[in-house]
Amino acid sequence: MIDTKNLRSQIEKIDTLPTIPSTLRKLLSVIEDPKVSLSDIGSFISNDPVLTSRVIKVVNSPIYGFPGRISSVNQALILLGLNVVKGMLLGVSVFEAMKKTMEGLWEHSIGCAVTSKIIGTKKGLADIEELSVAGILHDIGKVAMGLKFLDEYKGLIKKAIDKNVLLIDLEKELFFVTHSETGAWIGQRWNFPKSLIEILEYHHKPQLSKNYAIQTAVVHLADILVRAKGFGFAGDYLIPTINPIAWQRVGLSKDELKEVIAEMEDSLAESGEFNLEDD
């Protein structure tokens, strides 16, 4: 029986679970410090050869798409900045947890990161790398719920597939909250930037986003486009309707949408070959 009354405190203590990867547990103790610096994070990464390898892979992947190969952690830190690096590290560190929770969720998250960046670039938005981070982490609430309530959550995924319904609707029925809300709780607990917390909370209800409305709308649209392409797996096989307010806020013309989809297809093909597993 799920104790919904104390659900938030259970989710926020997700880092205490024995199933949490040790790298993630150590990382959280670093990034939860509001005074943490790029130097602190650089030292943390450099002391972990596996994490160093994964960071270099991600920075050189289609998710960020920097021209030329980045060969060192210090290069990555200088280019990306503190907020992006913190988000990227979380994405890399929850990779194992994503695979345990839902096969295909990591691929879906990469697809959303890449597509968010393409749309944001097309519309001339600032902080494109932060949009990529939001794409990687937009479903982190699913990871938290899946780790805390593994059997129940796997049951919801099966039911969503069998009954051909949206997973988010089943989450609401069982937990009385959705992964959007639990993702925002996690974001607050782990000191995410306010922009990222808002995107996590409203990527399925972008009309409610007030302070980062366009960014939230971009991730909302990217999520649905990636689902429509069948790249990765987000927990069900339905394609949600694009919110009309979000569509209006992003403001893609028909020609721009065609260009986004063409770029997206090329990038997703590259992303499909991107493997975070250690060589």
Second form
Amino acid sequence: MIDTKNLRSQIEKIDTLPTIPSTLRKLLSVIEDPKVSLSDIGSFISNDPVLTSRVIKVVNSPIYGFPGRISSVNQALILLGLNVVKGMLLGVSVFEAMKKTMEGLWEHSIGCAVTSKIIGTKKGLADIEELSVAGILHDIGKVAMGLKFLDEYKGLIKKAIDKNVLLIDLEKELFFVTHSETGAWIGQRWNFPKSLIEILEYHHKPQLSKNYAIQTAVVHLADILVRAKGFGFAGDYLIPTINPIAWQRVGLSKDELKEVIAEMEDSLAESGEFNLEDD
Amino acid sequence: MAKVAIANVKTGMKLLKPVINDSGMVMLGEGTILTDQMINKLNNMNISFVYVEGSQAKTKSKEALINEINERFQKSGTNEQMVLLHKLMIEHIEETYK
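The form predicted in complex with the partner chain, contrasted with the form predicted on its own above:
Below is the entire complex, every chain and molecule, led by the chain shown above.
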């Protein structure tokens, strides 16, 4: 049984765990600073060749959709803007941790990013890149719980598979909170944009989102579509049920949903081999 | 578009993305129709897959794909929207295989 009183402070301190890669720790100290500028971030990335190559890889991937068009970090920063770059850096830095927590979570996350982008584009939403970032990071609470309580969390995943139940229900049983809450805690601690924190917190309860209702509904739906397709792995083999209010807020017609399913096919095929393992 | 492992590449498949070697040189251009000779060459290069025309779905049989989807949906909760999603996903596969 885990002491839930201390859970939040333990989760908030995961950046001090010895298992956290040093790049991620350094990155957090940079992005936690609310006054950080694009040029601070630019020089931070440029000083790290591994990070530089990952950033270039990601911005040219189907997640952001500038295929082969971005060749420098500065160009990426100007095109994407501060908030998106912060989220993207976090995404590429939690890559190893994701692989360690759950084989397939990285694929699930980029699948969700790509699908959020497809839906957002179809509905003509603004700030599509921020939706992509939310897609990559929506399950960061799972990474945090996995990093802090590796054995317990692996046990939950095994139980979810054996008993054919949703991982989120088992999280609630053991921790009294789910990856939605832990993700939002981390988002607050690390100064994520408000929109991102709200999406993390409510992607399983999209009806509760007030300020970013449509964006939260899009990521909720994308998460479900990616699982329905069987792309990647998010901790169990079930599909969470579509929330009817979120469904209404996104407002996809039957034909539009069918187009989304078809467009996912190509984009997921492309992102299937998209991996940040350094060559 | 389908991503196909070199072992499963067949004569007559059309490349949708160029094949590029380790030094960044384009070996086979986009739109190339693969011949036996080219496939032999690919086998000798350090390349694990190519992108060809067709659907990703076709790397598995239609029945296997439909079964997988049915199984996932049967285990999961349901409502009006889930029924629609399930139906459209099956339709998508049926149409892909026409």
